[in-house]
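The chain below stands alone and is given in structure tokens; this is the form predicted on its own.
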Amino acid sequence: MNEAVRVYAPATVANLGPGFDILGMAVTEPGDIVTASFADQPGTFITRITGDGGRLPLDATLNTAGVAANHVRRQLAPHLGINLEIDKGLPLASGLGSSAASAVAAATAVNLLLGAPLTPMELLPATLEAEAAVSGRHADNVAPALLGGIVLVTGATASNLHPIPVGPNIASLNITLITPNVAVPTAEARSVLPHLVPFPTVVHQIKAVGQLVHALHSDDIDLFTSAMMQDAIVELARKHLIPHFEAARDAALGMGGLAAVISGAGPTLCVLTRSHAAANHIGETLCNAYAAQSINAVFRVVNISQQGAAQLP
């Protein structure tokens, strides 16, 4: 066993347009870092959190990192004590899988601290328990944060996680993540979704998801980005929660964006481009446009991360 372990877990982009609750993608940055070490008494304890502006609870039963870590500790070594330190690199309520990253990093760190008896797939129950505590039992963020790449999620067990190949063409895409300083809690974003959807709309959505998955298997950039833009249900319901969303999306597409979709619950806008220069230009222009509306925003140009949670030196 190790004396202390530091683990990085990446941000994730859920849904990818039409794949609500069933598709998620890991990106190279930002991410959360959790350090796990042994405590003097049994239990799970959060001793420090940085990067959250004091907004997250130190109570391990109310924090996704604490919940996930405690699940792994109880499973592997209930007689031991674990201390956690959390460095939040992800903004809260941003649509980038912040709660999932903390949970995945913590579960992975405790597993490694105790000699790594569990595989990443076997850490899924711990991370799902943590997500359920704050935003519902769904794996579209924790799965890619654990495994990396793009994952199709068809249920809440390891056998329902299906990593999809990411070929060199799609892997080469640049991803601009523009995050305005507007919180969109997952619970609120889910509350606005329709309970009934017309049958033709359902057929359209199924077609789009099928095209997206086929595009990944065939490494077809044009089909992949076209399919991402075909969500006919979730974006329509959520776009009013994000100030100036339509203007930002249309501007991004006009500056070389191949696809522009809400990342997860939002408010982050995820834009795909072939050109790194175009990706930076889109980010700078949209941040300036938000500033003109008295809204602070930040952007990052990232790539698909083929690696999920990983130990740091």
Contents of the next structure:
Protein chains: 2
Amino acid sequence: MNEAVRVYAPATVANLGPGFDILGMAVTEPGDIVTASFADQPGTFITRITGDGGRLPLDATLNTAGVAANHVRRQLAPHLGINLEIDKGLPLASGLGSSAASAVAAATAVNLLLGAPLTPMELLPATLEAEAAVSGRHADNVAPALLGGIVLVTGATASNLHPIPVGPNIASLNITLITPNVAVPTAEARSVLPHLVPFPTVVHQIKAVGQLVHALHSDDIDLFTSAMMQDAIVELARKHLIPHFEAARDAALGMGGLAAVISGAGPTLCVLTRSHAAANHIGETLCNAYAAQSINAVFRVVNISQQGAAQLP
Amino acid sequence: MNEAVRVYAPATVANLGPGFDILGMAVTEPGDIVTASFADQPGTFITRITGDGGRLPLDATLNTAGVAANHVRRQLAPHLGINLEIDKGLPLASGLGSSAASAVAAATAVNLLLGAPLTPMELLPATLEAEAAVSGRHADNVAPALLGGIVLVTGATASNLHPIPVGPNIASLNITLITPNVAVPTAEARSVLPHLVPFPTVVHQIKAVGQLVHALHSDDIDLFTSAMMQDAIVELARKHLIPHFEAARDAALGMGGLAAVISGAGPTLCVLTRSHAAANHIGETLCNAYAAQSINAVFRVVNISQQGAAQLP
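To test you: the structure above is the form predicted on its own. What is the structure of the form predicted in complex with a further copy of the same chain?
Once more the chain from above appears, this time first in line as the rest of the complex follows.
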């Protein structure tokens, strides 16, 4: 057995436009790092958290990393004790799957510490239990954080996780993630969703989702990015939660952005481009524009991560 | 130039469960045959219709074959005259794309008669104009009748037709089409659709559509047939239009049917099976059950047609 295991789990962009609750994509950065080691007494303990500005609970029953790690520990070695150190690379409540990344990194680290008897798919229950503790039992972030790539999620069990192959064209896309420093709690982002949807809008949405999944399988960038822009339900309901969303989106599309959507529940804006220079230019321009409105914002230019959570040296 | 051209266009099964208005599948049988030849005077003329029980209009402006043929004639050779003979293999108003098959066969026959300057994709406008004349401007039947296979339809132009590759597993499925002799006019079938859909049902439906398209691309029979059974909107609204629908569906599923859905607007029931014997057994049993209720019904066991409209010798 190892003395300590460090695991990196990636941020994830859920929805991809019209794919509400069903599509999630792992990106290369940012990510959370969780280090698991053996404790002297049975149980799961969080010994340190960095990068969270002191906002996350050290109580392992209230922290997604702690819940996920404890689930795996109980399953594999209930008599053992686990210490966790969490290094938050992800901003909290940013729409990048922060809670999922911590849960996935922790579950993976404990599994590896205990000799890796479980597959990534088999870590789904632990990570879903952790998600349920903070934001609802949804696998659209944990699944790509576990498995990498783009995952179609049709339910809350392993048989409902369907990795979609990412072809070379779509893998070549540059992704600019622009995160303004405003809080959009997941619960509020869910509360603004409509209760009833007009039937023609439903038909529009299923067309868009069909196109989205077909485009991914066809490795067709134009079809993919045009499908991403066709969400007619969720973005409309949520965009007022993100300051200057429409202006930012339109500016991004005017600077070479092929698609610009809210990542998860926001406020991160996810922009796809063919050119790395355009991706950087979009990030800089939008961060400057936010700054001019007295809103701090950060950006990263990343790629799709074909790899999910993985051990670090 | 040819003296006369005979073209067969296949029946099509639209929707495939949750894919309302966006998915259509060509089947090997039944089909319509249209024969096009030159007339002595400019214009498009229907000289004979067989197989329709005298129900279809000989006036070319009121008949989908006539409308589609005339569109192609006007486009390619407005000074010429075309005679059409229509042999209806498809039952009318059965949910099998009867108007689309006639339109596609006629447009294809005229194009071939005139030296085939247009591709099947380029015949879309003519066939859509014909559909619009009788049942609305929808391409979910004409697209697979033109192109064969399974087509994702996201709009009314050629760039919105996306053929989905049909792999060997899904191509091996047997399809039982059971058509009870009751009329379900397309207009009525559309009028019963809901005006508003609860948001959770929308999410369920986009999951189902995502799974359906993913399953087709993955050539996964289990995933495909389970997705087909997850329509939560359209079947619910329409099933009362088809006598004994639920009993028929459940009986089919009990006899080896992997999925059983309404074809198009009905009343044809489309059942998928792995075994040809089961497919026949389902057809016979359901037709007998309909007969016991004093409803005539016919069945056919067919396959997916990888080929769209094609010239006959």
